[in-house]
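Shown next as C-alpha cells: one chain only, the form predicted on its own.
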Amino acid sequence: MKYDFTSIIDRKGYDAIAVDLPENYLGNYAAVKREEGFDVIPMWVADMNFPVVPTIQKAVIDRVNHPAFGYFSPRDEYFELIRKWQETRNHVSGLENRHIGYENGVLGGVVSAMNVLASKGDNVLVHSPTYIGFTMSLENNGYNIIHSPLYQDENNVWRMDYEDMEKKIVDHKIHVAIMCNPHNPSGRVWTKEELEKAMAIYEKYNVWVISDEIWSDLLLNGNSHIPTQSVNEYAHNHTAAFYAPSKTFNLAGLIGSYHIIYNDWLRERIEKESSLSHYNSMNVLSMYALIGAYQPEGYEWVDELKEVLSENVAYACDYIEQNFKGVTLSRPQGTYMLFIDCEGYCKAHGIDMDTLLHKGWKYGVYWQDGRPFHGQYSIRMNLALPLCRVKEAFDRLDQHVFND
C-alpha cells in the first residue's frame, strides 16, 4: 500500500482520550487495575490509530507557517472541495455552494435541526440501538426519544421495522426523525430501497428528516453510500444532512462538520439556530485540515483505508464466530466498530456484563459498554488498529476473557 496502515502509533501524552482516558471518562472502570506487560489496545471511543494522510499535516502546517490567525471568511477552496467530494464519493449532483454549511459538530447540528423543527418536550423517533451521543444530545436539550428498534433478520442483518416505526409516529404525534446513514452502532448501510420505504412513511406523516451521515465514506467490501437526500423529491426538500471530514480522516481533535440542507427555509433557520450562541464558528486549522484532506491523496488514502478497515472487521468476525461461543455478532457493511452480543455467553456463564466487560479491561483490551447503546448485552469494539494489534486484541481475550 502506498500508505502507512501497520505503523503502531505512540499516543500516550499526545492528548488521546482513548489512551490516556481523564478521570471523568473512567466510570466504574476506574477500579480496574490492569495486569501487569498488557500494555493498552484502545478499542472504545471511536477514533483511528493510524497517521493521517500527508496532505492534512502539510496543509495545517503551511498555514500555520504563516505568523498571523485573525478573523477570516471560509475560502472557496472549502466549498469547492466539499461539492467535489460529494460529487465524486457519493455521486451527488445540484450541489451548490449555498447548500453547504459549516457546523462544530454533528452533534450540535442534530441539536440545532431539532431546535428548528420541535419545541421541547416533543418525541422524535430514533432508531436502537442508538448512538449515545443522540441520546445525550437530544434529553440534554429537552427531547422525548421515541425508540424504533431494528431487528435481525434470517441472515443476522440488522433491518429496519417500518411497521413499528409508522405506529410510533402516529401514536406519539412525532414531526422529526433522526436516520444514521450509515447505522451507528450496527455498521448497517442503508439501501436505496429501504431509505426509499422509511421515506414514503415520513412523507404520509409530515415527517423531517435529521441524517447523520458521518460514517458515510467509512464503507466495507464494496458497499455504497446512498445520501438520504437522494433517494426521492420529499427527502432532498426534508432532510438536513451532517457530514464531515473529522471520522473518515480522524480530526475530531481539530472540530469541523458540515451540512448540507436544500431547502432554502431549512437552512436559513438552521444556520439562524447555530448562530444565536457565537460559538458555531470554523477554526482556520480545521478549514485547512478539510483541504488537506480532500485532495486527490485524500481520495487514495480512504481507499486504502477501506481495505484495511474491512480486513480488520473480516479478522475480528471470524474470530468471534469461530472462538467466542455464546457471543454473536451482525457484520457490519460500513464503520470501523462492531458491536457484539454476549448474551449467550454470559447466561451459560453466570456472569454479568460488568464482569465481561472489566475483565477485558485488566488485560489491556478497552472496549466499551454496549448498554448505553440500548444493547442489553452489547459491547461496542473499535477496529481501525494496524491488523497486529487487532490480532493481539483478540489473542488476550481468546486467553484471558472467553476462554480463560
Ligand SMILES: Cc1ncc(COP(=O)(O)O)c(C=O)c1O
The other form holds:
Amino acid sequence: MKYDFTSIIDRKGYDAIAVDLPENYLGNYAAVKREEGFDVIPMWVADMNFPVVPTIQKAVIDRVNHPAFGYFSPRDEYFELIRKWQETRNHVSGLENRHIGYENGVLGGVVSAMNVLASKGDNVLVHSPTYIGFTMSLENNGYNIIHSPLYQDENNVWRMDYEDMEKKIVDHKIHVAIMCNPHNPSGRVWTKEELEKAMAIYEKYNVWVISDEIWSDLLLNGNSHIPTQSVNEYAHNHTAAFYAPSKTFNLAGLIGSYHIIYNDWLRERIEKESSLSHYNSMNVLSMYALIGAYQPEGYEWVDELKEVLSENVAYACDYIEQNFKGVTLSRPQGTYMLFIDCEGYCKAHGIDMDTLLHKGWKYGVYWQDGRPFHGQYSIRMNLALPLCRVKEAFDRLDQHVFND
Ligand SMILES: Cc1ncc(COP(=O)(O)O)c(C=O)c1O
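Show the same protein again, this time as the form predicted in complex with the ligand rather than the form predicted on its own.
In what comes next, the whole complex appears, and the chain from above leads the way.
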C-alpha cells in the first residue's frame, strides 16, 4: 500500500469524541469502569482512525501559511473538483456548477429540503433500521417519521419492502421520502433495479426524494454506487442528493458537504431555505480540505482505503460467524459499519443488551448501542481502524464478553 492504514494514531487529547467522550454522550456508560490494561478501541461514532491523505494537510497548511482569512467565495476549483469526482467515481454526466451547492452538513441539508417539501408535522417515509441522525434531526424539526422496515431475505441480505412502502405512503398521505444510499446502518448498497422499483412507487404517488449519499464513496469488495438521481427521469427531477468528503476522507471536524439538485425550482427553494439562518457558510479551510482530498492522490487513497475496509469487514464477519454463537449479521456491501444482532446470544445467556454492551466497554471496546437505530438487539460497530486494532477488539470480545 502506498498510504498508511496501519499506524495506530493516539487521538486522545486531539478533539475526538470517539475516544474522549463528553458527559452528554456517555449516558449510562459513565458508570462503566474500564479494566486496567485495556485502552479504548473506538468503534462507535462514524469517523475513522487512519491518517488522512497527505494532500489534505498540505492544501490546508499552504493556505494557513498565507496570513489573511477574510471574507471569500468558493473558488471555481471547488466546483470543478466536485464535478470531476462525481463524473469519475459515480459516472455522473451533465453536472453543472449551478447544480452544486454548499451545505454545512448533510443533515442540515436534509432538514432544509424537508422544510421546502413538507409542513411541520407532516409524515416522512424513512427506512428502518434508521441512522440516528435522521431520527434526531427530523424529530427536532417537528416532522413525523413513518418507518418502513427493511427485512433480511433468505441470504441475510437487507431488502426494501415495496408493498409496505406503498401502503405507508398511501395510508399516511406521504409526499417526501428519505433514501440512505448506501444505507447506514445496514451497509446495503442499493442496486439500480432496487432504486428503480422504489422510484416507481414515489412517482406513482408524487413523492419527492431526499437522498443521503454521504457513504457513496465507501463501497466494499468492488461494489459500485448508483446515484439515486441517475436511475430515471423522475428521480433526476425529484431528488435532492447530498454528498460530502467528510465521511470518505475523515473530515467531519472540518465541516462541509454539498448538494446536487438538477430541478431548478427545487434547488432554488432549498438554497433559499438554507440561507435563512445565515449560518450556512463555508469555512475557507474546509474548502481547502476538499480541494486537497479531490486530488489524484485522494482517488488512490480511497481505492486503498476500500481494500482495507473490505478486509476489516470480512475479518469481523468471519470472526463473529465462527466464534460468537447466537450473534447474526448481514455482510455490509458498503460503509465501514457493522450492524450485528445479538438476540440469540442474549436469550441463550439470559442477559439484556445493557449488560452485554457494558461488558464490551469494560474491556475498552467502545461499540454502539443499536437500539436507537431501531435494532432491538443490535450493536453497531465501526471497523475503520488499523486491522491490528480490529483483531485486538475481537480477541477481547471473545475472551471477556461472548465466550468468557
Ligand atoms: C447517513 C448519514 N448521513 C449524515 C451523516 C452526518 O453528516 P453531517 O455531519 O454532514 O451532517 C452521517 C454520519 O454518520 C451519516 O451516517
